Amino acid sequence: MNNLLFEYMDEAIDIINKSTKIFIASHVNPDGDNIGSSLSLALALKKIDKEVFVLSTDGIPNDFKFLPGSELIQDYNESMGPIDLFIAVDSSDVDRLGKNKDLIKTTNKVINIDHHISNTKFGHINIVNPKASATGELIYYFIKRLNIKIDKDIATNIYTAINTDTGKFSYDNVSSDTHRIAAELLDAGADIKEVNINIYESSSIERTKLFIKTLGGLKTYSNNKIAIAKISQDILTETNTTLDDTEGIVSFIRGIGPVEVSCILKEISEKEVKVSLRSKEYVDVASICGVFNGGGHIRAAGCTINSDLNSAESLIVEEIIKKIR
């Protein structure tokens, strides 16, 4: 963290003073950095009296449904009163807002507060930090700054925030911080066991069959160094699953030796395909989602290709095989 960062952290927090009602929103396809940097904020904020909403974009996957504070995910009504300030939360860009996005054209004040070197500075105060491991690091200093107390609810979602970022600390963007804020958030309480065991150890019957049916359609390019898997909606319907059942198929396949890159095509509808793509060494993947106007991070990205199945494959491969050699 350099001071700078701390400069506009500091600038957020008088707004935050000067502020009654906070409304939190972050990205389409929730996470668990997205969702655990909202739910922590939103915790810390409630602990000064702040009126507090946090919305829903996608909802909350099975997953994270656990965490401690998320029966405050909601939808956007205008019951709720004016917004007197918008915190955006581990987003690049307005548009990752999805259905919340106007809403910033209603408010004066949005705070953004976010990691991905994509990120299009769209706040009147701009917290991001690209060398940070997970917009749950910045949210971590952010409630240290505002001297709010780090309870068992919050470091939870911190932790939460930052593992999974990281995939359970072995990537290369963790750093001998990220760690050193891990060993914090221990001490202040945080539930391992309980995100071990709902993240990582709670897979239905029916999403192992999903994980089953994935990989035996696995295929492979340039001499295994690219992974290709399809998941189509005749499969989420013959294994009864959804689309948040795939969570994890696309890092288990970037794991088998030879791969350098792993891809998971995601069918949304017969000409919208959802694309997973993850990096193991060298491949800059957020670069090769930006040509379909994606992004997200160098060994994992994210886009939207408009058309079917197959021929998303091939437009991705393509991509890929550029980067590969």
Ligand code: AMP
The other form holds:
Amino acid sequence: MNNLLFEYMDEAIDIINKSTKIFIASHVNPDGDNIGSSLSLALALKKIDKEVFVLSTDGIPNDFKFLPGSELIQDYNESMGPIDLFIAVDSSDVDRLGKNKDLIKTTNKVINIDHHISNTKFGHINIVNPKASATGELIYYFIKRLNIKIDKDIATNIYTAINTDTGKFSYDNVSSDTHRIAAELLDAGADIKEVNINIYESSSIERTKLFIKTLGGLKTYSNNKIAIAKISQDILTETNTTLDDTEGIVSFIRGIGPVEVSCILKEISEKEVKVSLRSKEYVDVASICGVFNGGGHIRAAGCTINSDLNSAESLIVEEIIKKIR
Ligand code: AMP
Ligand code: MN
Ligand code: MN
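Counterpart to the form predicted alone, namely the form predicted in complex with adenosine monophosphate (AMP):
So here's everything in the complex, that chain up top.
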């Protein structure tokens, strides 16, 4: 971590010290980094007697309901009072905040903590470092800088954030610092058994059937270097599942030997498709998603295409093929 960020952290700490009501929010379609970073920061700020609200954008996926503090996540309502300080975590731009995005206009104190290369630095203070493997890494340094002790519950949340955003410490965003942080989190009591069982070993039969059906429709292009699966609303209805249950399919597909880019297309409605891309060794999928106004990281990115499933497939395949060698 470079000193520049510590300077920004110190400015942020100064603002936190002067604030009473602190609101934390993250991105739409929540993932482990989103929830783990939000909750660890909230639990830490509560320890220094701040009134903290963790705002829900799209609820909380079942996989993460076991996390300590998850009951803090709630919809914004006016009775919470005016926003003293708004902290956005793991969100590359204002639109990613979904239904909470207009709230940042009601305050002149916005802290943006994130690790996406595509971050637009929309905060008054921006603690943004694309070298961090997860926003959870930045939260770890920030809580230490705040001089708040990382207890078991905080450690379990940060561990979840990092574990999920790094594919269990396997992607090339992992550094030796990532492992040093993980070691400290284990020393602080992070419950890795709970994390592992709840996130990776609790699939329902319905979700398993969704995986089977989706993978049954797998298509490949460019000598199996591109693999794509589509998830229609019909498949979700047939298997009695929701979009949350699709988590993990795209990384499973990337795990197929010859695949460089994996892609899943999720039908949100007749004219809206959410695309998830993952790459293995050399394709920058954030730039492919950029073509469709999305973004993310080099090896994991997303975007939304306003068309039907089949047209979205043609459009995205055309862009991916250009990047395959
Ligand atoms: P997903 O495929 O939804 O799991 O997202 C993979 C990564 O890309 C995550 O880091 C997301 O935060 C990011 N991402 C997904 N969709 C978008 C989007 N529309 N704009 C910017 N970043 C995105
Ligand atoms: Mn995220
Ligand atoms: Mn993240």
